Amino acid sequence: MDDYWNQYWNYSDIINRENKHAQVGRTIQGIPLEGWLWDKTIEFVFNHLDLELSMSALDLCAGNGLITEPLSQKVKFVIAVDCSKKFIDSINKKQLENTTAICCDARSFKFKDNFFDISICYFALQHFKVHESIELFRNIYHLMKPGGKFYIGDIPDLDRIWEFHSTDNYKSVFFESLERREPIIGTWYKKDTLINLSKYIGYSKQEIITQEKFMINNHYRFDMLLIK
């Protein structure tokens, strides 16, 4: 993780709000989603994975545990990993049974090969930089069991940065943001670079997701499911 996040994540304000879903940059015009909106979210990133009670689950990049507490329902056990020990210990005393929070640098967290049918990276590819998310595909990849599915969700769309920076005030705002390396979402990404770097890294089938109306992202962000 780029150490710009890895400092936002750990020492911002933002994750000492009230809200949960504040804490973790989850807002329309800075107001918190609503939980029903959330709740419709899991269940469309839930429909593409297929849990079912056996299965070992990765939640990578966790934040306050959003998905780690319904993932934990669908699944054998799961893990989740984060760089903020704010919001690890917010997982832990959450107290699920089936759920080990793991405060560590995505970048560096390291488990058993061919361990995981499921991995699931939401809303935190933006905080790596190209480079770095080769690493992450490459690292998940050995992570999970043959056949096993890696869902990155609310990856930011190169293609259509200039619909979410949409004004010349907003356009300003974001090149003011790089000139302090401060990138206010952090790193775009092509489609076609993404597909073509799971192939890269070995993975058998990529598929690329277009988010549901209701998701508050979805003008300027897609979803990615890869197999192994």
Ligand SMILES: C[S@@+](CC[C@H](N)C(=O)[O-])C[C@H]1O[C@@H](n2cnc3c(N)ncnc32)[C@H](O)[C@@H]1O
Second form
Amino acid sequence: MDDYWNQYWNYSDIINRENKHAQVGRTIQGIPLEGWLWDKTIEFVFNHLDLELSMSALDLCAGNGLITEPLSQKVKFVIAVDCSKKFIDSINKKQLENTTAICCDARSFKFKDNFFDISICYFALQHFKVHESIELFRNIYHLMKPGGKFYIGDIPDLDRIWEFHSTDNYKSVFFESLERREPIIGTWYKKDTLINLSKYIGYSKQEIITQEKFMINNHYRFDMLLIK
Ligand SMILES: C[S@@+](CC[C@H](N)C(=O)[O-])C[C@H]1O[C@@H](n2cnc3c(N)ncnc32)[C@H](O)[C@@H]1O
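Right, the form predicted alone is done; let's see the coordinates for the form predicted in complex with this ligand.
To see the whole picture, the full complex is given below, headed by that same chain.
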């Protein structure tokens, strides 16, 4: 894993913010996302997954559990994986009956092959370089049952990078951050790169999902659903 992000999610001040959305950087001009808007976002994601109470789910790069907890109410069993010790501790503190949170690198997370019905990786693919995403997609492919669904949400869209860094000032901040090796967001992806990558790994179906207007990052991010 890129050491920068490991350090960032274990030692930077962001993880000590009071608000849970602020802790994972889900803010609009510095203001944390409101609960009702997150509930709608979760509903949007879950509607693509046909969740059932018999299912086993993997929440990858789970952060402080903002997806893990609602997911645990919809399925039989959840494993949440994140590289941030503080976030994993905060999930385990909730003592959710059917959930285990594990501190480790998502790419090297090992479990039984063909086990999970559902995997979700939301608002985190930017932390992986393209070659690391290949490893990640392959790892998840092995962990999921045939027919299992892998939802990758909130992926920065390379085709819209200059709509995001739109002013001269934002562009300067962006290039300065790259020079310092402290990227503001991380890796931006072209949709067809991820489609081709997932075909290369062997996923049988892939769908790009356009975010709805109410979703706070819809102007520069997209979602994707893969079927093993
Ligand atoms: C922006 S947060 C999103 C958290 C959560 N998915 C959500 O949407 O609320 C990104 C998370 O990815 C985790 N992360 C980044 N790289 C990782 C890796 N290689 N393995 C495991 N977790 C990772 C970070 O620790 C952080 O909690």
